[in-house]
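The chain that follows stands alone, in the form predicted alone, written as structure tokens.
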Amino acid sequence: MATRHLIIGGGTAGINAIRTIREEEREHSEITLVSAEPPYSRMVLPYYLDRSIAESHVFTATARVLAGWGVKTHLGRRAAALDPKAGTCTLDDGTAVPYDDCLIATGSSPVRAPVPGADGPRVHSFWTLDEARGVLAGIARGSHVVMVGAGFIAFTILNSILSLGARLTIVEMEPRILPRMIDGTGAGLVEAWLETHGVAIRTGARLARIEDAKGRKRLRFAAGGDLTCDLVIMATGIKTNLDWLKGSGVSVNRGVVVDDRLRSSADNVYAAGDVAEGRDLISGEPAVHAIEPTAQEHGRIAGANMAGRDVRYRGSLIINIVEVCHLDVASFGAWDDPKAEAASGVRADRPAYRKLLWRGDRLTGAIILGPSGDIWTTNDVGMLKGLVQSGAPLGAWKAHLKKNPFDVKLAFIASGITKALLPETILGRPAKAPGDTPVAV
């Protein structure tokens, strides 16, 4: 009897261990795929909210592409229970689908703050294709938009609202944007460079309530003046979608807690994506990544163990890189280790700063951001990042970085950090050619 897999979830880890588990398996299996939505990627909707894609170029797999897979599909359908004793899933239509193993890769969903009207008209999040679409039906050439949250999500968005020929202000409730991705030399800088070209910014603001204000919207905070405009995207965050999982016996923390091979607290459970609390590259703890890398990865290791390969993970790095207004702006691993060692320089008229930090002579966080239009600045995010990743020793080149940091080139080829990464692969393996996978990749 063919092997049954399970995926729930069809986002990037979801599809992605679908099509590690045909490429690995040496005898055809059954995959059954639940999503309340068709397949499509998150990291594109900005693309498709300024216009440059159309909505066809949105989806990952189609029907059409799924049943070449050989996938059965319940979509538009949720999980509603989970019993992996008995080896079933149960539906929020009440339909029991048996499995052999399973992957748990139900994402996350936005978070509106808690005020009220943030669900009334015009107030729209910016998370699933039907968000878009609202929020791209709301906006006109000369519309006031306005943003709660400056966090990485609004700012994935942020270009494509002033493409549109919006007027964007931005409120944030900590001292400063971006704050769980830069620190406040790097805040400071992208606030300046924003507001050079437009955009307005309120931090340190915390919203009391939203109102209807003569077919437009009033937002009122609890210290300085009201905010009018046309249109609101709450960007306040995201939650796990891990509440169905109650009473499964499936270990969950801040996600549910699995082994460098995916696995967990069930044997034949596994969970990727935003959903897994798995190892931190870094720290070498117990950490939840939600973001694109993190799910890929996750996606192709779980899917390379259900399809009965023994593949460990080494963990995942935090990665956050934005583009604003053509100014790059990205951080890796530590970055806000306060007992690491750190090193910094700014060139505010460029404007471009570094922040690394070390553990010992090795690098375990970095911060750049730089004009997109300097090759530096996008040759030095490659390279950081490959250093972070890499977590080889720098020994003396530490040392010309603390009084260098701009100068990433020397410190990145005398470490041999490119001979240590180009034969790294997440399976352990050369990467397979079109013509050598039955799924496209």
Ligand SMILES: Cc1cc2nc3c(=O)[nH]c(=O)nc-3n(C[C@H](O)[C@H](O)[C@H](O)COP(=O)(O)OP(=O)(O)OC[C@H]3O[C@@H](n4cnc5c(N)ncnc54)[C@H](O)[C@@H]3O)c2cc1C
Second form
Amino acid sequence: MATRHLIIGGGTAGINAIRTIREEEREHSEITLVSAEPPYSRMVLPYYLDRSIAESHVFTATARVLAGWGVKTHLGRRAAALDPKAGTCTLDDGTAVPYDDCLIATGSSPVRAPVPGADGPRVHSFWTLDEARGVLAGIARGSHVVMVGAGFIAFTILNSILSLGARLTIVEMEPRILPRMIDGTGAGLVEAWLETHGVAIRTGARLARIEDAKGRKRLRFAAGGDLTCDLVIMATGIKTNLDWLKGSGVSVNRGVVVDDRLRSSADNVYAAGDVAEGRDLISGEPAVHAIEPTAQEHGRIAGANMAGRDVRYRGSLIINIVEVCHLDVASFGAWDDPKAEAASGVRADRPAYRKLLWRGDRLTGAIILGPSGDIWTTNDVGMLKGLVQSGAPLGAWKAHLKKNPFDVKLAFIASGITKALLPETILGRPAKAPGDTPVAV
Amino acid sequence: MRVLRLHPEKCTGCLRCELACSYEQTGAFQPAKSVIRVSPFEGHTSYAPYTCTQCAEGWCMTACPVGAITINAAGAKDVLDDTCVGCKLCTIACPYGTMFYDPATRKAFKCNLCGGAPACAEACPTAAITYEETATADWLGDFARERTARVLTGVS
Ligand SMILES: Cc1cc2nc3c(=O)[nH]c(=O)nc-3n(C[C@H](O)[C@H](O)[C@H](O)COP(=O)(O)OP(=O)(O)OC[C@H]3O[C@@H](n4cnc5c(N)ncnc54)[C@H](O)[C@@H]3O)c2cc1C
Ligand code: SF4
Ligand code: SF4
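Right, and the form predicted in complex with the ligand of this protein, after the form predicted alone?
Let us now look at the entire complex, which starts with that chain.
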């Protein structure tokens, strides 16, 4: 009988796993997908919000594509319980789906600030396609939007809100913006940049409640004046979707604990993406990396192992990039490691900042800020990722980079990073193009 | 597959490859849009071109959330303009720093080997760029290590 694979969650990790199973398997298997939402990429939602793409553009696999791949689907259904001993997953409508192996790829969900009024009308999260539709419908030219939370996800939709002609105020509880993406110096530069582009920012502001005010919304704070606006977006963090695994016996910590093959503690149960706690490439420690590249790599490794290959994962690297008002902001790896040796540089003539972090003569983290039109900013973004990813000892180049943090390319080329990286692939073979997934026979 | 082989010791820094590349890719001579880039070494006494290796993993391609990077007939990773949303994930995923982004069009762009007839190789008067059937490699590492010894010891 054909192996029965069950994929739970059809986001980035789930779809990458399905494609990889089809690429790797020797014999055609049965694949079933259970997903609360149809397959799409969340990180494309900002471009739907600014109307630069149609809604249909966000989908990563349509019903027709899934049928072409020979995938049976339960879309709009949630997994409610998992019984790894029996090899069954029970859905929210009571259907029991038997499997030989399964992948937990249920991602994460947004969390709202625990204040009165947080669930009221015209208060939105921005995580799902449904929520994106709601926000798009609620913003008009001239609207005043208040974003609660100044983290990475908030920043991914900042340009979109401005391009819809809305006025934007960002409020953040921490004393500065982007507290989990860049350091204080970088945050100061981004804050000043945004203010010159008309974005109002209030940091150190503790939201107390949200009230209705004659068809508008009023935000009250523990200290300081009220804010009145037309729409509130809560970008106040996310939590992993683990609750449904209670009683399954699958070990969870901050996420589903997985080994270097993306296997959980339960037999034949894998986990990938936002919901998984895998290895951090830099520290070697377990970590939840709720970013797209980790979901892609996890999904591919899990899929290959489910298809019968034995593929080890080297660990995931935190990489984040966001552009706000033509300023690129990016960070890599252990950019906030307090034990690292650090060197930084600011350019006086343009908004450009670099910070490089070292353990010994290896680059373990970096922060980069620069105009998005600068070729060298874009190219250095990639090379910094390469330096951190390769973990190559930089010898004498370390001192050079510490003195000249803007001279990345020379150090990259001369220390042979290309040679170190070229043999590296995720699956131990060249990657296939997105359109090359074998279709069912 | 045929790849761009770089011979840095032959490069004179004439920048014809950058002109040819931008012309082929955009229809205008604008080196700022070139995806092959010439770097100076040792106080502009030697030069070397640098571009996408068409690496086996294709980190740019596997990172793209919408499948906008594919493999063209020449075997090159190629951006499909109509599909690219401009999210920049490929620019941070490519560990060689050979992805580009155009703020005017909000699209990523990269070397696509001109579909099998690379304009840079044709334009180079000294054959410092050749289009050959060979495995991709680190063409510049050894050259650059030699030419930068003085930068590192602080003599220059
Ligand atoms: C606006 C926005 C912008 C972003 N921008 C970036 C960015 O620029 N760079 C970056 O790296 N990351 C970005 N991210 C984060 C990135 O989208 C996530 O890390 C990625 O989607 C994680 O993939 P995943 O497969 O683990 O989870 P998801 O993509 O969230 O998929 C999980 C799937 O599981 C389904 N599901 C949940 N519970 C159940 C259940 N019980 N049963 C069945 N199905 C279930 C969900 O409906 C969903 O389909 C962004 C996210 C958002 C919202
Ligand atoms: S752009 Fe970078 S990641 Fe993409 S194929 Fe070229 S070298 Fe590889
Ligand atoms: S910028 Fe375009 S090609 Fe690059 S990852 Fe985003 S959508 Fe894909």
